[in-house]
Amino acid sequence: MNQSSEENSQTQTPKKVLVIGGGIAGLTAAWELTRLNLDVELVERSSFLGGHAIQFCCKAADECQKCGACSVEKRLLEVIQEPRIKVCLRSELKGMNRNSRFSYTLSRQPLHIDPKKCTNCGLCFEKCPAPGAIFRGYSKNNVPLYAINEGKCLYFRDRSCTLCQDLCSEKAIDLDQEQGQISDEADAIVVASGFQAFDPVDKPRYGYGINKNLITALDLERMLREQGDVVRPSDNKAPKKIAFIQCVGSRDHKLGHGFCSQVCCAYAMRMAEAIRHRHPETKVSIFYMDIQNCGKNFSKFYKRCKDSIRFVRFMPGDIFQGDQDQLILFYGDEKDGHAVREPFDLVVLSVGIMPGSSNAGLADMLKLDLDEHGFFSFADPLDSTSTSQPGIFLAGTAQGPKDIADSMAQAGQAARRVGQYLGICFGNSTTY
């Protein structure tokens, strides 16, 4: 290379990639892209990075169950420490044009708590007089760890309280911060906008929100992560009998959800083993249609679980409140089909992975296709990161149901495809 070429190479503007979504797939794609010396703008519409997965608890029993929860924490820390990643929280894509590059506009809701000033001391959270007005993220690696809920904050109701702002010695809180916009350009885009969990209210026969001790799998994850143990919401006592009901929202043709969420079977079994590790006397039953063989060594894992967990191949009908806040499940006996009425202390609904609520709007702006279920459709049957638009790639559950490990693997592949699209030479790299 001659001197002129070297000077041009050194002064050339670094390539930049827009990553939409700050869940585990978006975090992984962003971090892997920086390994290719690419700048990244990471856009997340919520107040915290990590998506659903950052709420998951460790499910280790006698040994690691490879649930992937610890991988999310590690990757989140790597991302916030990486100077080439610019994080935009409470931000959404609002406009896109394409010429030689992607020109985009983001709308940004006020953060109110400055991540550069906040020390995560928690004083605002402790002293706030309005319940829920200041809420905390699930990971200490989020900066800031706290956020303001304008819908519950007294200041936004009638300007009657500025206590958090007044107490903050770092002057990190600005209740008058206004909405803004960001306009910029990128050379490629990774769509990692994630999923939304099925809302069990749409299955009224279960009575979610009515029956006190009926929770979702995500509720259970948060409970174990925050409290370190499983308890009944009604009295905070350890349940002696727990039922998991599988495929709530998934494989339901009446709702138009004929697909399998792929993660629920292994999830319920891992969670059941984790609970029994803490409380060996607890009896756990899993009600299912079919057990999906997903993941390496699943058959061996399933066989081990059958030694300590009862599997019932029948989906319960209605659930009713019983004595002492127990829940009564009605189902048919596997052998002769006769009706069974059985009480449980806690019932967990394994809610399915549904397409993200922003998919339709993003697909319209980016001129991408959605599949019959509402997930982003890939263009090449041999490459699930591909789309119909050159320079735009898919990662994680935006493309379809998958677990943490598969989301991370696909995100790594998407980063490599971006590198290939931008003409980056990988040489003998074994990053992916």
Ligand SMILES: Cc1cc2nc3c(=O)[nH]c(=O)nc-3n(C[C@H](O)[C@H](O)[C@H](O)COP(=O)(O)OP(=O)(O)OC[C@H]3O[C@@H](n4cnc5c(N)ncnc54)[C@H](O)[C@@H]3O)c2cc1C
Contents of the next structure:
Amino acid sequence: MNQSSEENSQTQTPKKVLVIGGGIAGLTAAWELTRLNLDVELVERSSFLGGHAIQFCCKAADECQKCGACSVEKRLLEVIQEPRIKVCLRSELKGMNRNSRFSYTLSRQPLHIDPKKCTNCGLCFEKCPAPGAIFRGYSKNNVPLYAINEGKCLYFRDRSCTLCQDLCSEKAIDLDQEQGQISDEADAIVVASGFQAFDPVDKPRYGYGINKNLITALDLERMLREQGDVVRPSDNKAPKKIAFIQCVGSRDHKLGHGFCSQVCCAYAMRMAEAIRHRHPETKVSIFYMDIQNCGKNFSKFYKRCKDSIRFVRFMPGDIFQGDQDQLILFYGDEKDGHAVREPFDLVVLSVGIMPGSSNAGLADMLKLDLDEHGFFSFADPLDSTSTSQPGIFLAGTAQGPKDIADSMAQAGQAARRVGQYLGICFGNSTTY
Ligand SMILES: Cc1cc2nc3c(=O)[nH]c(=O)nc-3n(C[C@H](O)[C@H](O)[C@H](O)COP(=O)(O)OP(=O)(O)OC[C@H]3O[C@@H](n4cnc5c(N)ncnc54)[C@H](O)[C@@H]3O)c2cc1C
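Switching conditions: you have the form predicted alone, so give me the form predicted in complex with the ligand.
Below is the whole assembly, all chains and molecules, this chain first.
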């Protein structure tokens, strides 16, 4: 920072940036922006910060497999401890006008649990009579740690229960809290609204939702994180034979998703390795079309995985229910194509990264462009954070499929671009 900008930053009220989305990209952009002496309003539409990646398990086997899950936990802690970041949970952008700054309106759904009063004692969660009406965040650093699902809560059905509110000695629960609106202004915006995982219900031949022992990789991530181990949903026993099916939703021209999700090969192999580390007797097969080489040490990692995992270059056609809750995969033999029926205890669908459900609405409000798949498109081919609107920048999977490390790197770059736009970063801008 040169002398005059240093003086400016000391005498002027700090500038403010609106960050949309509280996944790893939004968390990183927010935190990096505060390093530039900027205030941040971080808007997250769900009840918890952390996005998809806060639901992931550590995939360490003999050594760290660099899945990135722990970096999300660390960044979340940094964000909640940073007073310059104001977090708005259950909030969404409803309107935006551009004058000399960005004037915006957020709609806020009630949290019902006051983060300042809640002590995370968990009594409401334990005693709630309606299953799923009170649910927990994935991380101990989620503030508040619990949230109320109005769709399942008896109070919102017929006012028949206020047990959680009555039990809370801190008076942290207010079931009558109403939704509201906030209007404010910001000097720049970072769009980090993320992705949605492919819903395999849209590929009915696999029977997701019908076969209990057919789960998605996201289900497996959550299971490994919450329970610390893999079990068959039908009987809670350790599966002896597991199949991963790759490219579910990705590289599927029939579905209009011709793109590669970039992350599924690596996460499937890491999860397979982590499971085999815990249960060396478990046999894991990965059914694939092509292995996506991602990251500089990927070839070495893939080579190592080939020693313990069976890779089958054939995409199974149909899956049927077998005896003892097993699933029978139909596929063609790699050498001569003859039909093979093979039973597995658990089948994992490696679901891909699809454009976020709010992309179209946000693009409309912010006057941004989407690419042919529905991700936000960048304006400058040399800068993937750029948009057609000065002062609005992109970070993470909102812009296209990428892993945690790349989402963080791009979010850091978006923060620096904001700094340059606001005249805070000086020096050689092309080094970012
Ligand atoms: C099954 C699976 C496993 C994976 N495993 C790994 C792995 O092991 N390692 C790895 O590096 N990568 C992995 N990935 C990729 C990883 O999930 C992404 O790189 C990362 O989550 C991207 O973060 P993000 O912040 O861009 O998006 P998200 O995690 O999707 O976060 C976006 C956030 O924005 C919020 N949001 C959306 N719209 C709005 C709106 N309009 N207003 C306010 N908030 C909004 C969402 O609620 C969400 O909290 C995996 C992906 C999948 C599908």
